[in-house]
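The form predicted on its own is given below as one chain in structure tokens.
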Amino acid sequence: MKAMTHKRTIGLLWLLLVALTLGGAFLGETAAPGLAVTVIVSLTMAFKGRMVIDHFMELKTANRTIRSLMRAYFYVVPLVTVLVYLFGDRLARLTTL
């Protein structure tokens, strides 16, 4: 079996990212808000961020600290999104004067 070329991998990843973006837009327009939708959107956000960082920004081979910080961003933001959905009222009270 032939290994995929870098150009082909990037092309397929781009198509996958476009499909996930369109799927997210469709989900946003048709699905009722809920925990399941929030988790799906958050997981998609994390996956897309990781793919962009590793393959399009080419940080897969960058300095380990920079790569780790960028990856952490795309794991923390989806986690915070779910936490805000679950505890939004409490967080609003904590941040209101």
Given for the second form:
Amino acid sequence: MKAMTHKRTIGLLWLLLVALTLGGAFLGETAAPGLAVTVIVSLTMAFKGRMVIDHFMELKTANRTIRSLMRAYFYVVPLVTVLVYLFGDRLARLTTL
Amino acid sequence: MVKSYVEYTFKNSLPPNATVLLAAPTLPIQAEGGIPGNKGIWAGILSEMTEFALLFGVYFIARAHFPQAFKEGPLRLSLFAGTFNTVLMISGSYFVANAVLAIRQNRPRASVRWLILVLIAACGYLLTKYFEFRWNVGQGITGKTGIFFTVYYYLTFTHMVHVLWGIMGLLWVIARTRMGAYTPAEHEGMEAFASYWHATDLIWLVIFPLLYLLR
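We have the form predicted on its own; now please give the form predicted in complex with the partner chain.
After this comes the whole thing, all chains and molecules, with the earlier chain placed first.
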């Protein structure tokens, strides 16, 4: 019974992730670039990553160190994406030789 | 509040040995605190994630220095190819998760069928990449077209190499499953491959928005 539940969870997630991908493509094609789009795209990236890590990889119940490292990746990269949009000029100055 | 009341009532209405019965493992999912696959594959996966973290670092620094190139670049790429490959990567991940579930339920034939779907998704990804790169050349886009495209080729080629490693592992796992090497109790090799494939999917889930969506 619970096996079916997990199977159902990943089935629904698959559909959701595909829908989010198509929605993201539509947004990328139609919306004018800006902070709002950057935040939405970054949040979607974070959410999709977290779902794959927790449910497809089954790390939600697995080894804590691996789970934390993988989850952290999908906090850091989306956050940096927004920060670079906001403070790109500062990063450019910091990384100019 | 309601949930805790229900839990309290439920627990207090159970016989004394009920805790043991409830704790019995009935789930064919990862054991609490366990490592999916084995430690070796996770050393590989974390190396892969670190390698791409460095490449994403290069992307962010390049983007900060050349904002205009990164605003215009995605418009010249095929959004259709990027989106289609994302759907294929996500689907491959879903298929391999089902292959693992099937072997845990002692259904090796079903497991092989799911793995073949992974192979189809992986080959679809490679075919799309081939047409996308050909289309790019037709549009006059090469690695030397500009900084955005240098980063684009670097990231997507490196990812494609990881997909190729994955396909080799996948063929091995399909052969082993067909030979009956995996059982519900012992299928570490298949779990290790599944974890690697999910990691390759995860990397694409970063590449897709960075290169195709954000402007």
